[in-house]
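Here's a solo chain for you in structure tokens, the form predicted alone.
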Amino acid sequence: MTLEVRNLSKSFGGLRAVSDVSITVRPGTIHSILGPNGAGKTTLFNVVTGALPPTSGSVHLMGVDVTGRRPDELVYKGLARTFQRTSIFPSVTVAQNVALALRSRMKLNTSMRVDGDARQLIESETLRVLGAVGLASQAHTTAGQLSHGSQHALDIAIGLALSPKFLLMDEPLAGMSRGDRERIASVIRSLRDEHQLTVVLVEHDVDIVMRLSDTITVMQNGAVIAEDEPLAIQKSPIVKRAYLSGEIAA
């Protein structure tokens, strides 16, 4: 039930954005990827989730080679992602956003009519997913009227509606107030602890990453320079010297 990245590289002309990266994500964990802008984190996500083809290397999901598969194919195999910018539909309700993802998972988005059993399942699953991210009380709110933090929570809910085993989250706390950051951090923790979901997280908030993560991989210039549990990463002179200028030890 692991997600494995094996010797993965991605080049754009003469620029090697990801260089021979190997990572194994253990099931039921939060595995974070740290590094400054330009380290290759988002490019790595794009290759793993099928948005970009690799130059070399491979991606294995639960023992199956899924290298180069389209994002929609990977969703059906249990891998979904969220983005730095939310991908919600702002003009429809919170519940309708989640219901659309559920219909997609059930391959009903092209169906003009949905039978009663399927409709009831969509309604109950929508409420369950919204409850998981703390948005059940705002189910009938227009999504564009949500706060920035709640829009990110909705983005997570849309990912959950796809019923993934692995959820890759690219900077889910970006641009948030401290209160919203703590709220979304709690949601991410609950995905692991209460919903048995494996989360791969790219995030710049070092304090929250240290508190959330089971394993941290550190990247620099497209390559992995360290991987360990948070305390070991916090103490690593290589990491502090390369990235954080002592911030991680503060």
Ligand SMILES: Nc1ncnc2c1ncn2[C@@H]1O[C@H](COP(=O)(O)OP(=O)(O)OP(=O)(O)O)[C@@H](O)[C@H]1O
The other form holds:
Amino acid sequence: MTLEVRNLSKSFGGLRAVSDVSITVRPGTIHSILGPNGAGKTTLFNVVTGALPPTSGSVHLMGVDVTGRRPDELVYKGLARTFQRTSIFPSVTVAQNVALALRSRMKLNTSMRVDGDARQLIESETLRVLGAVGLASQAHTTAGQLSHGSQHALDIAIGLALSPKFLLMDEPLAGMSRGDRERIASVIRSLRDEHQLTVVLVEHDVDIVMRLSDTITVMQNGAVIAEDEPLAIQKSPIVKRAYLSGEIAA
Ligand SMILES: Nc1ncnc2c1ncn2[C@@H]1O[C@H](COP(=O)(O)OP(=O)(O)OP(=O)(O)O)[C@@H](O)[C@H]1O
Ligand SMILES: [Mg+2]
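Got the form predicted alone; could you also share the form predicted in complex with the named molecule?
What follows is the whole complex; the chain from before opens it.
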């Protein structure tokens, strides 16, 4: 039940954005990836989720080599992601946003008539995922009118549609107020503790990463420079020297 990245590299022309990265994500954990801007975190996500082909190396999902599979195939195999910027439709309701994501994952054309079973599945899934992120009471609100924090919660709900086993989250707390960040942090914790999800988290808020994570991998210039539990990462001389001294020592 693991997600395993083996010796993965991704180059853009002469730039090695991801360089020989190997990571094993244990099931039922929150595994965070820390690193300065340009370290290669989003590129790693893009390759793992099938949005970009790797230059070399492989990705294994629950023991199966899934390198180069398309994102929609990987969603069916239990691997979903959220994006660095929210990808919601602002002019339709919260529930319609989830339903649209579900329809596209169920390969239903939105103009097609949905038969009774599919409609029921969409309705129950929509309620389930909105409940999981605390948005059930705002199901009929227009998404664009939600607070910034709630829009990110909706993005997570869309990621949860169709019950992935692994959810890769790229900066889910970016640009939020302190209060919203704490709210989304507890949603992320509940994904692990109450919904048995495995979360791979890219996030610059070091304080929250330290509190949420079971394991932290630190990247710099495309490569992994450290991986350990939060306390050990906090104390690691390599990590301190390379990048985090100010933020973590504080
Ligand atoms: N499609 C692309 N074409 C060319 N270069 C790219 C492309 N995507 C990313 N890069 C480069 O690869 C490097 C890694 O970028 P990436 O976005 O993966 O970093 P990141 O760790 O996610 O940074 P941030 O914390 O700012 O989001 C950067 O130098 C970036 O400019
Ligand atoms: Mg990024």
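Source: prediction; values computed, not measured. Definition used throughout: the rigid core is the maximal C-alpha set that superposes within 1.5 Å between two forms. Numbering follows the first chain given and starts at 1.
- When the core is overlaid, the C-alpha of Leu121 ends up 3.0 Å from its other position between these two forms.
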